[in-house]
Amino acid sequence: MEYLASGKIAVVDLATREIIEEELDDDLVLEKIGGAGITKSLYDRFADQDPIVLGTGLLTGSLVPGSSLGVITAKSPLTGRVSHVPLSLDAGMELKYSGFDYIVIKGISEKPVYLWIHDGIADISDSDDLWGQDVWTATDRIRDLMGDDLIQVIGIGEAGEKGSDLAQISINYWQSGDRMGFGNLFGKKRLKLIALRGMGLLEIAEPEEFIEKCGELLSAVKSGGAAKIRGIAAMAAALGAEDIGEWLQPLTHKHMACFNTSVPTNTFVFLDEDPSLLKETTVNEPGVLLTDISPLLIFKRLGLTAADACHVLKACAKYGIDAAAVAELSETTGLTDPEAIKGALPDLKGPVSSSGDAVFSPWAAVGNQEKEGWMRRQAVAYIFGIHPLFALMAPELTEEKLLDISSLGTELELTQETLDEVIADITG
């Protein structure tokens, strides 16, 4: 695969610890397109040595509005499916730019590690240091030993070490959009935690059509209604459900948007500074970034103060688990304390509905949104490799419009037929 690629799939065993590196070529790019598409045929490949992949969208780290989107697919502990989740902020368009396109994780390890990917090398570590540490700690050690603040971790928290199937993966200090207990089969692997970074670069087989057209994309995107929504809060109200606007507002100090999208569907809430302060803070860990629009719902609804329900989601954040099935558990038992909440951490065991009955996570399921639609849209998010809650604000996004693009791209014939059949395959 020459353009819009890396070009090459590495299949790391964790067993062995013996890394294959394979050439992604076009014949499975014009079969499967991207991302889930892709990253469920290697799954199936490898099946029966239940594998985590990791992959990037066609369009990831492209110019294409909102194409932030990395995916990690795997069969959730929660409910027995093959699933999809999103690796959102910067983490995918790094994954995008290490060298690799997809990584598919097999095999258990003896001991605990991680992997560190990095500009087309692949390699396994042992994580002694950093095995029974929180999210938060983790990062900042394994940026520490790198001597690279810009590293992107996908890891997991004591959660995930110890077994919960409510266990997250977290991308850097934050909560992601796994509800599928993907951090428990981390642990169960013993893999800490995956660093990415690269430098690598994208060809582009028709460049000054691509870009011309990416900028027509954005131009339209900015003219839509998408573009007037800044921070969680407007988002949930966007998509339907309870404006929460008020209620945060005084907690509110910014917005973060992910890689090249338009629309900042993160907000960082300061705790222990003042929001309004506009130079850099010097207090250690002032806040936590607020990435997941379902548990601030349900806190809200239990009664909690806004600040209250942040100072969960933080613990939640360093324990490496679901805020959302937190959230979801606490509802069901009628715990309405913070510092109970926080201190059943350890404790808490589901089933939840919070991991939804799809095959992609509910992270982008808000409000009244008819369920055939949504499974399609998040189906073109996770193929092409764009942010979901952003796909589903941006109509201006249409199937022909991403197909034509990624055949500029990439000089390959991709039709509405093909992305049909992979939609079908990756739903059914």
Contents of the next structure:
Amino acid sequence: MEYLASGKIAVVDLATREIIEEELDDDLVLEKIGGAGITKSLYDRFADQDPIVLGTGLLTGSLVPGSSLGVITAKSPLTGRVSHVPLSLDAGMELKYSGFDYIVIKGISEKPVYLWIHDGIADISDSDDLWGQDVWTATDRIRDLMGDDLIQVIGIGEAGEKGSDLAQISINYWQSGDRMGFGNLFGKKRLKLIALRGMGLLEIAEPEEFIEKCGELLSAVKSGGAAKIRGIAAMAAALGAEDIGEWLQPLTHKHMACFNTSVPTNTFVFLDEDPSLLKETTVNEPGVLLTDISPLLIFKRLGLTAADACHVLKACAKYGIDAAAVAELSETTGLTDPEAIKGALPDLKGPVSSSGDAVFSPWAAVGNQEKEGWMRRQAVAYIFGIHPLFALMAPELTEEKLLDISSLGTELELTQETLDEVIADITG
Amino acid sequence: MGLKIDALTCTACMACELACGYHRDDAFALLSSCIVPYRAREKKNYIGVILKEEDSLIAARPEGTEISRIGQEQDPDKEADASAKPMLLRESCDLCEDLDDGPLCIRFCPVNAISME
Ligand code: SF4
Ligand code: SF4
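The block above covers the form predicted alone; next, return the form predicted together with its partner chain.
Complete assembly follows, chain above in first position.
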């Protein structure tokens, strides 16, 4: 694959520590397009070795609006189904530029390890210094070790190491869209984290036309309904959920976008300092980036103050546990004291409904979207690499336009018929 | 004429960096861009944008804009920790003078945080 890709797949065997590199063939792209289409096909190929497959969408890392998404495909320990989890923030982009389009991780390591994927090189190393550390410490340590603060870290905390059903993979210091218990899978494989960094270059088959179309798509998005949305509360309201804007407002510092995503879908809150602070704080701790709407909605419903809810979310992020599941279980058991909720984290167990009944993480299932339309839109987002919440808010990114721009970028003839087949394959 | 960046409006999306990289390389790459949102202060959400001009390095921070004259500062790259290739090694902003539609970074900033002044 020559365009919009590095053209390489890494197959990592944690049991033998062998890493094999394969080429990403045009034929596979013509048949499965990209993103979840290809991660699912790689999953099927290695299914007997319980693989975790990471990948990027065909348009991830490009100038197409919303091009932030990477995907992790694996069998969810919570639902028993092969499922897709979003890699948002800058993690999908970093994977795309790391020199590999897809990474298959199979086998179980004898000792705790981490993977270092950078500039077309994949390495497995012992993670003695990282195992046992919370998400924040592990992220700091790997960045210090490599001397690069821009490394994107997909990792687990103590929840994943200890085999919690509700363990979530984290992205850097923050909660991810993993509602499928993939953190538990990482822990079972003794994989503490995957560190990503890339300075690659993606060639474009028809660069001028491609950029022209990216500009047209962005103009359409900027004149559409999503244009004024800023932050997690506004997004929740736009998607039909309860308005949490007023509740969250006193803590709100600034809204932050995932890579090249036209709408900032994340909100940073300050708990111990003045949220209107402009200059750099001297407090050397990550803080709270809100990346998931559901736990906020539940904790508000339970009567927690926004500050108490965010303190709980901070503890969940550090421990590496899915805050949506924690919120759901708090509601079931009637636990509303934030200290008691935090204290209970190590003992929490499913079942929970927060993993949903679809193959896509319900992280982007907010409000009253009609189910079939939602599934199809998620599939499109996960195939092309478009932020799944943004995809719901930006109908301007039609399937036809995404196919058209993909063909311009890759010189491959990608048809609606193929897209329909891939969607049927990954949602079936 | 030059670029003006409103760091308070910026959402750190990196579209400007990618657009500028394309302007340099006719491909998607981030290494050669002369406009870079700094992401290395991820903790506590301290974000802003650095721009390399011919003689100066402009850091648009939330609390205001700081301009360093290249060659006069002891360590002008100190602020340029946003990527592995130091800002000073990159080409300076040429305001996309070869493009009829003007600067690509302005065109692709989704929240209109960049303008001409
Ligand atoms: S005006 Fe052009 S050269 Fe200057 S920063 Fe923007 S994209 Fe880069
Ligand atoms: S494109 Fe605009 S919002 Fe995005 S990083 Fe650049 S200046 Fe900030």
